[in-house]
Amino acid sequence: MSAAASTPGMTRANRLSIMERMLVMRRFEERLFELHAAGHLRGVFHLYIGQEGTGAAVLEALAADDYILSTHRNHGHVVGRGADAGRAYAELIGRATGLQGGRGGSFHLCDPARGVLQTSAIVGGCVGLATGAAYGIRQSGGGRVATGFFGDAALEEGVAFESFTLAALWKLPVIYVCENNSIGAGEMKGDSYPRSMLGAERLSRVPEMAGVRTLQVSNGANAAEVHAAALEARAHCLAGKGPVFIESPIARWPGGRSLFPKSTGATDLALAWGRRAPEGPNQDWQENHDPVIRWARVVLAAGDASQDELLALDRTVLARNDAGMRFALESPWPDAATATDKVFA
């Protein structure tokens, strides 16, 4: 079976357009690094990186008026959903010129000109502002749905379950992605992170549980899987069958063990072809896991691209970062006067 007959209802420009919207994700977080060691990236702060399969495979299958919501793990659903890569650093870096003016951060990073509405760092609190605005959808006459991104401890808070029975009653045209990125997290130790600490023997049963139809991805780091997933879960509500919930399971990057980020170098597209990724204890993650690395691998597979113009695409997506990156250490700080601007009192 060729790659493209292992990837149903793709054609060439979704598979490439979900390789450059990975690229744009790995990138951008990638570069963030070199913001935090210079002291520009202040407080606590999390990436993307090692969620693109799922996160661009999504994104592709939406519509561009569809609404998007999403968690504290946002710059990616941001930047891969068209934001200006210069305006979200700048807004990460609390400059005039960011999305929200410098007054979001890297935890209420959106753009509401491109769907993306609203993200909230408070865990699962997305589940409900993508169910708020699905509810907004019904009201105007529907004809688009809200996607919320969360994960998997979001289903630990009642928001979650009390979002799921609403949805569910009144047939929400809301899809909830769950972005199970405790595979191979481990257990609490030192500064890691734990494992979810539901007792469902998976996740997907809190949402049956409220009548809320399922869809079970086998392996998050695989686009083709999930985007037949979001095809299938947006024709459902735009049917007007209700919500869907799809459970995503990822492979967690290594770099996001711990409560801060630590840098695992720059994906080499190499690993695409044949290289081997440095011996340690990130290589298996690199070579086998690595969603940009196993897409890439489709692409070439397929014959929609060359190596080198996978390299000249990461190039081209390298230097729209290089250039946003010196927009926003060249912008201006917020103006002292407008401290009290956007203010409820």
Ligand SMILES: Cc1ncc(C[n+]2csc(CCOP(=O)(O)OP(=O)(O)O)c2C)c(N)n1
Contents of the next structure:
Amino acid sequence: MSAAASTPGMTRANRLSIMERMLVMRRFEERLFELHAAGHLRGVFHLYIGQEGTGAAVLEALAADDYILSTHRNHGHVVGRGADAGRAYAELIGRATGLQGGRGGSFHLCDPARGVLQTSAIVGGCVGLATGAAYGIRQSGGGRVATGFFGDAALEEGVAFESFTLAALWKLPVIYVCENNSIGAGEMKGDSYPRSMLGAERLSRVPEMAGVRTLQVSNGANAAEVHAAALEARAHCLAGKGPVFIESPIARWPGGRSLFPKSTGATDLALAWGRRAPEGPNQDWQENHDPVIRWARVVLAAGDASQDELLALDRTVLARNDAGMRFALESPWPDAATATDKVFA
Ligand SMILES: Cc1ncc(C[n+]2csc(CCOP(=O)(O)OP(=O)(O)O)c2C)c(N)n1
Ligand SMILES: [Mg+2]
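What's the form predicted in complex with the named molecule like, now that we've got the form predicted alone?
Below, the chain from earlier opens the complete complex, with every other chain and molecule after it.
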């Protein structure tokens, strides 16, 4: 079976667009380690590295005016949607030109002008926000969907069950994308941290119990499978049939297991055509689980691009990214006189 045949419903343009979204997400966050090392990032931050196969595919399946809500692990969703890298970096390092004027930082990064309405770092918060956005869509005539991206732990919060119930009862156009990264990869044991703490034997039992339709993706690194599920979910919502929950299991990136992420080095696209990753604890993930490398193999096998064309795309993405980083570093701090602007109490 050719790779193209394993991407049903997808055009060459879809495959290349997903590749570009993934590279945009990946390069943006890899460069964050440099900002952190230079002391520009204050406090903890969470990276989306390793989850791009899910985010890029869902974003590709959505329409430009669909709404998106996210969590503490939001950078990928925001830049993958097309947010300006410079304004996103500026936000992360607290500059006045940031998407939130430098007041939100990593935990609140969003881009309402591009439909990324809000980010909540409160676990489960995004489930409620996405449901509310879908209610807003319903009240204003429909024709679009709201999509909430959240982690497996969100299902442990009461707001998730309450939101699922309301969305099912009111048949709201909302897609719940659960990025379940409590899945072992490489040296990680299946029962080690992090893992879900639910009584339910499958995550999807929770939304099912509330009457929400569920779709199970077998591997969240497989963007083709995620894309197909997202298209199906969107059509279901637009037909007025109510919410859909997608569980996307993701082999957790080895750099993302500690409180502060640890770099595993810049992604080497040549792993897609046979170069070996450095031996060590990250090798299995880098060669076999990294969604960027896996998708590059799909694009190559489909004949969508040559190795040189993929490298050229990557250089273009990096150049744009790094111009954004320079813009952010050269941007001014917020004016102290505006410190109480947008403070409500
Ligand atoms: C209500 C609430 N409880 C606890 C926390 C602290 N906290 C931040 S991230 C996190 C784990 C989130 O896991 P998951 O939702 O699966 O997302 P992941 O980080 O694995 O992508 C916790 C407990 C929080 N932010 N909000
Ligand atoms: Mg998780």
